[in-house]
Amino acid sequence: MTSRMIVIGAGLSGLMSALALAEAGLRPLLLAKGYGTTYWTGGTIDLLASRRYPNMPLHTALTHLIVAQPEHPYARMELDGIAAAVDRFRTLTKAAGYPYVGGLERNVVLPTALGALRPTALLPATMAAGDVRLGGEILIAGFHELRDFFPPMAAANLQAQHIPARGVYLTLPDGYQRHDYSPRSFALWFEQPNFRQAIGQQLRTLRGTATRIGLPAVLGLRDPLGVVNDLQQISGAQIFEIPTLPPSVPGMRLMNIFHQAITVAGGRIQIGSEVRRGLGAEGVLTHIFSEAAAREQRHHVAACVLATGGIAGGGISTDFRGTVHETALNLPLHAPESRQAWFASRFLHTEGHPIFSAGVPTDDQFRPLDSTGHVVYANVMVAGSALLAGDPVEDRAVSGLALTTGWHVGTLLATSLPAQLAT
């Protein structure tokens, strides 16, 4: 059988990654349990939100953690390789009718739903109206049989900071009420002329002196720029998207991007294959083993992408015995080293927690290192939450971490391994 080029994940990393070395005409095999974190993110890029670095300019902010932190994995990209990520991303997404807005410069502050507000770097064009710094009055409307989004206390969350704002609820058009909703039948329902002229004539019916409306992001699955830019024609005002509770909708839409993508390229999907463990020799990676639905497949192994995502993923498995362990290859990884010590003793604690930190260490090649700083396997690549990289939950980092080292990995992994391999 011949040897291939595998990625492990499919969330944003293990996505990129493949994106690259099938661009680079090597046909990766992408194996994940299922499609990650993916649907799991409300579709926005998070670079770099510290704590540590309030009121600077995101360039400025991430020139600042390069300098602070040489060992992290923005450092060893440095900002030139964070910068080629993104361009790449937004490359994809504009070709793919679904284009991204932002970049290294600043964030951009966005309400959720729940009216709190959160900054970012790149956000879908479909949620860009919705910046609080535009001023004006929002209009926050959503639907009772939508759950988990409330826009009278989003509102409201939002007055207690100043933002003018008012929430309401939508009526069902005649037709469309059902026993079960759910984002996806809202999205599929968007892309309805008829839906969406009724939509449209109650929010401008509604909507007052509000220059901007924001909907759940439920726009649509294949057109949903189509659909804001029809909503905003007819009801008189801006139209944005803010991400909800899972599934996401943003996310399934990236999904079906990527997938066109990488299989075009010459790559393949296989979901539903959770690697269990992997075999090597000498240093390197030569099988991985991976669970189908009636057995266990085998895969000869090329060169391989970890990025299968860090405890939140189901990359880092942890137990009540406070063992911590990397679940694909059993890759050595830096944790606390007792359950006692994965917790600050606040929740809301200012510098986060500890056990958000484990990852696996690597060298500047992003290849996996022992603990007495051997590599562990020369043709395995980490990408992604799987990497130790200080907090990226307390510096809001987790999806830029995932798409810049995503992307790097595969293309480092694209120009040089194959070349090692083959000598």
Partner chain sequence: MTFIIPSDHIELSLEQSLDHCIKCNICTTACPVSAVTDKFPGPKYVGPQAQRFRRPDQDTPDASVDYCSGCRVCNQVCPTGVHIAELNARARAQIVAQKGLSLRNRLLGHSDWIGRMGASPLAPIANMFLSNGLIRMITEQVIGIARHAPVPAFSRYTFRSWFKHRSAPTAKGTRKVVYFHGCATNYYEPELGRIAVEVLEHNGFEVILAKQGCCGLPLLSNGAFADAQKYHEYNVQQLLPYVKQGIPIVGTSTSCTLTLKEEAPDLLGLHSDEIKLVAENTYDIFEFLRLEHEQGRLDTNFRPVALTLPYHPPCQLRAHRIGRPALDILEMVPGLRLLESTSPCCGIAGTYGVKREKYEIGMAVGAGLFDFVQRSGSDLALCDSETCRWQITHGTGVTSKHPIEILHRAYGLASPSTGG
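Any chance you could show the form predicted together with its partner chain after that form predicted on its own?
If you are looking for partners or other molecules, they are not here, because only the chain is given.
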């Protein structure tokens, strides 16, 4: 108990690392300030969709990137490492009754809540019927009460892209009126057979010539596949989920699945504990300190995964002077030199904003490096958006990067550790 494997961060990368360590019998402790960006994302896993590698199978694009950028985290994992992580994630979600489809063959193109088209590598089976290649007329259905999801607008945008679509609003059944509504309220209601029945009937009436119906991704927390099946039965059309604005119900489902799997395998999850600093000697991290009531909590570190995310996740922070720093262990970063260089000239600039490429430089074992190229701590590895990884936003190598590096680093750490740590 005295020294422990510690994972910092509860995003996809931290969760995958903690799972790998727990399954290796290392009883990791996962510390996080709050929930990760998992609660904000659509729940799809975007591995790579770069304009630099258009019109080719996903694994070919990945191979190109691996050759072109040998220091990219993907290059350090190689295609096999990426595939292993994807496999583990697919078996995990399948076992939990929330299977993901897709893989390294190709990106599937899905409609967003705005009716834009978005490529992704892995998607929950509940979103699969959204694949634009499937053809036929799409009905987009939503609720006035669920904010930021406008079926007519989504349909109009799809039509403008030559995808036949119609948008309709559904009526909340009697007894479901509230002062306020959130994606969670709907998710809980969809778990009730009566609610599903009422909505399914409306969909059947409104369906017309549509063969597929897109609904906001709020179709239950525990058994969304069951909800989709029910609605398909009643409405007579294929049903698919479309990600909403945050909070993300698919993200909540993932968090529940990981929480369960990690704790069952002997890991511990401690949310609400921000790591403020670390203490090391001779290139080894020995302690970390997390924020707690009245005084810091001190943790003795055997080894540590830093999975604190980038600017969005809170792992990288900036201040008015233009300083960019890593928040947990104060590791050296690669970031734009000055504040003036953080942003491109336009908000929606095609090249993206340089500040979002800031990250911790690492060696080929994902250990943090200082400006002279020396390993800072030999027992620390970095995963996810905290990593220096080219331009992840531009490459659309975002949650995919987190998922694969998280698993890779967790397994790497589990196999590279001295045996006495495994209890």
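Definition used throughout: the rigid core is the maximal C-alpha set that superposes within 1.5 Å between two forms. Numbering follows the first chain given and starts at 1. Model, not experiment: these values are computed from the prediction.
- The Cα shift for Arg295 between the two forms, taken after rigid core superposition, is 2 angstroms or larger.
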